[in-house]
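In the block that follows, a single chain appears as structure tokens, in the form predicted on its own.
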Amino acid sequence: MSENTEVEVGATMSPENLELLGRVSAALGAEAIIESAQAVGDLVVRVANASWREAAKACRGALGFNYLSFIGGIDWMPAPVVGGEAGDTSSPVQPAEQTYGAAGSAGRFQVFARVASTSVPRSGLTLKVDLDEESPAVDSWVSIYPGADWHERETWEMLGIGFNGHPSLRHLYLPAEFEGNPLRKDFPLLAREVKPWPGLVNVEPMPGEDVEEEAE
């Protein structure tokens, strides 16, 4: 879910999502739910960090969501501005202040998970959980949804988010000696240093361009 996800603020939740929220609350206990919201028609529920693994159990069991679509992390920190405000060519322009998506956040880092049922059409639920900024971590879902293995490894590698109880957090893309987490907003990217987002474009001349310029 991106920072630009449409959140239906103040909108009445659909009957289907109200019913699902009631089932989630019954399965987890109301104390485990921090906030909920409807975004682009889907239910988003933020649960307490201590209840994250229990949420997976409830989704796989009582709620009947047997399919894990994804697990990922997000850094809500605004992207650093390099080269002045005029250099931001993204659309819409990136926020200058820390903002949060559906169901809010307590801070900079969160983990998201999307689950669904393979037997019920158009069913699904997005869960999110807050992380400690200094030492972001949450319990692993691998023992409940084995498919979480790859997703958690990628989130650990790219954002530096730990997953307690994961059987083997190891690199997917980066060499073992690589330092830092490339998807954190404060990770220095050479492309942004040379040219602000969306990054360095057409750095080298296309074949034949240098010859044409000399001829002119």
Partner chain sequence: MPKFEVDPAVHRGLADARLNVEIDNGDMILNLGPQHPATHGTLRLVVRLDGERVVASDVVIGYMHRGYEKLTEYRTYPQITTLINRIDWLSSFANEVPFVHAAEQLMGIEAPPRAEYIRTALTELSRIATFLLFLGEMGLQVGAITPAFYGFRDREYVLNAIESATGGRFHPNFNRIGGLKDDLPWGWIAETRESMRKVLKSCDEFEDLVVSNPIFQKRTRGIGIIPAELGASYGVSGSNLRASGVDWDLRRDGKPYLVYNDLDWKVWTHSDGDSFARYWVRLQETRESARMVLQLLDVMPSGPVMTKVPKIIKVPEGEVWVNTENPLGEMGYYVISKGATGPFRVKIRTASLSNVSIAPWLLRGVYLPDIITVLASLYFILGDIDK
Second form
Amino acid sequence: MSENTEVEVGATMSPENLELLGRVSAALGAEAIIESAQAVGDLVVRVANASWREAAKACRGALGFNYLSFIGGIDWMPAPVVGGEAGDTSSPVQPAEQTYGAAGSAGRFQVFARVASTSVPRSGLTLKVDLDEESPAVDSWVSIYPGADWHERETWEMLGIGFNGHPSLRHLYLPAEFEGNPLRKDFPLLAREVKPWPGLVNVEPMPGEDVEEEAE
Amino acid sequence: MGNNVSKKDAFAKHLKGMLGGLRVTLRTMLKPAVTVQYPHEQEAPPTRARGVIALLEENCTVCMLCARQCPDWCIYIEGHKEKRPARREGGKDRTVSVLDRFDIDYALCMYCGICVEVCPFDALHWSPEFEYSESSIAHLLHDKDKLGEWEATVPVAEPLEIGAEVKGKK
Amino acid sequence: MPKFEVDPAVHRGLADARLNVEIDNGDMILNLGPQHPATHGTLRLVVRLDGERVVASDVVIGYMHRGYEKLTEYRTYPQITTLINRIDWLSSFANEVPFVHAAEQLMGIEAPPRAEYIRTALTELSRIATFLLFLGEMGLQVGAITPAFYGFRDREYVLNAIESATGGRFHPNFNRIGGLKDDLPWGWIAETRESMRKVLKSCDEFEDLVVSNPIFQKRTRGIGIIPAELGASYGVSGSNLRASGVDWDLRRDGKPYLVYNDLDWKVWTHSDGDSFARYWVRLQETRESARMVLQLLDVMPSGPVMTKVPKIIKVPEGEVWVNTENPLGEMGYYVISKGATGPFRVKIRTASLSNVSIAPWLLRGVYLPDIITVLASLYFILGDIDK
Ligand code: SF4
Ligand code: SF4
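Write the structure block of the form predicted in complex with its partner chain for the protein whose form predicted on its own appears above.
Time for the whole complex; same chain goes first.
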């Protein structure tokens, strides 16, 4: 998070990633990079919202990342605990406070993307960008990486994140009448709510008299 | 195909390609068929095949682990506690848990095997039996008697391949 | 009422789901799918035709969307491995590997060498199974029925090998975080070696039967050409990109994973980029995989197949991107963990989604009957597109 200053992160970065980070900041301008980190060997760079399209241009151009792996979104809000009456659900319990992953985040929503080069082995870069929490939106990458089209449509319908300049932002997977953004953490997974968890059934009543009671 | 390839050469090449294919089909035609006429002939599935889950009721202690770990929530268990006489002469009476209900809904089950693996008391086993299709989806809910019947079809575990670690006593 | 919202400016007079053909402005709108035998499932293709040529097309997907990214947030790590092998159901084992690796990398553990060897062998087996089906089915799409039967027949040998080791023909769920569920059964190595010989032989048959067939060549050569640079920017990966001359295979060029570096193998490319090249590359890769499996079986180390892992698996906080070369292309998982028993967010990058996203571009200008062969040569699995 914000304590993770550049110096501290840089100290733990591998030489290849430091070198790549140098090239990224040379191509993008140091002020566009808010934070950078290394996530299990991979360089993660968080760029300013205004520089998102510039970042793509730099990637495809100066940095030689000609291949778009994916674009996705993250909702960092902790999911509301469901089925709380018994305090026990089968789904994993995530920490209740909102924390951010590698390279941090300014708020709830982030868009992240991965690019790579098909000519340099073991190359690749993960980019993240912060979004406004009220009306999350960022520039579209379609004009730079045509493959961004479907990924951005998916992110738009799943997380409600707008992409400025996208040629036709419409539903990709979901029917047109669908309302809501399923991948947002506050969107409940109905399959887990319409049915009681079978693991909750009280199996073992007290021995002795209670057994007869239970048998009735 | 460039202009320098004459019509005759192209024809010869096409003919060769065609004949090569015909040779393959002809060779295959002379071999015995590989298909199995299923309901009349049967092929035994491998020992490890995950066909159906069998329940050994005596071993089950109603610990609920399987029902809790099941990703599809398709195991339904109910049970109660009972007093049983002590195993040894003069010992205290034991309290055991007895199953009232143990259902697996095979319409939901995705045959992952998590329940079989997590069971700490070796009460669930895989059987390669697969012929239990039903015309109604509701009949795919197997109760504990039906799950118990599958127990007879559970194969003995096969030996492992050369180089496998010999499991010590746990 | 159209079920899917389509931008009217882009596709004026788009065919209604109930109507198959509709005339508009002299152009014909043809609706293929979602239930069409050539679309391998429920892919809907809306093409605008001028005569017999495609002017524009749109791919409508999502009929099989199962929301895996959401489902993973409600499951624990062991439960997810069984879920994700349903993404690309033809090569399920290969789907599990990157996810298990992601969890292992975050936990800082490594599977024992024997487990890595078996994983590699099974991954290559699932690649062979996937490709054999393609090699047969591609013949079917140009009108030859025989190769399809051969493809299914030979795939059966491979599926039997997968099943006798893992217990599942299609959904092995054999990977565990830290290793494998079990060791191989007795006699598996000898049987698999035999099956690989059969596969190598059937590759020669496909060469004779399909590749050298003049009709097949006429239907596929020079059709559906993907330019390398454009393909990469669309995210096309795997054999599709290698058929365009891009020498890029994550087994060799990605972060090292499994034991590919210990094997003697080669990456095949073709410079044409057309449907034929994609078929040819996959045929060579099937052979290469069979050879790889044979090598693996010869040098399989002995030892345990599982490291020590805690009974309740909690993955430490962190995030990791793991991508592997799956039969259909680059498959990757971006796993974000917050230290719980399940991941906080899993971004699933599937190969087919990006591979098919180039279809509207690729189909522009092709003749109507070639739509089918071009689509088939891209080789996608609906589950892999729809997630
Ligand atoms: S095999 Fe079926 S019943 Fe058992 S845990 Fe998996 S889904 Fe549940
Ligand atoms: S885990 Fe085993 S012992 Fe526990 S309830 Fe399930 S079957 Fe019975």
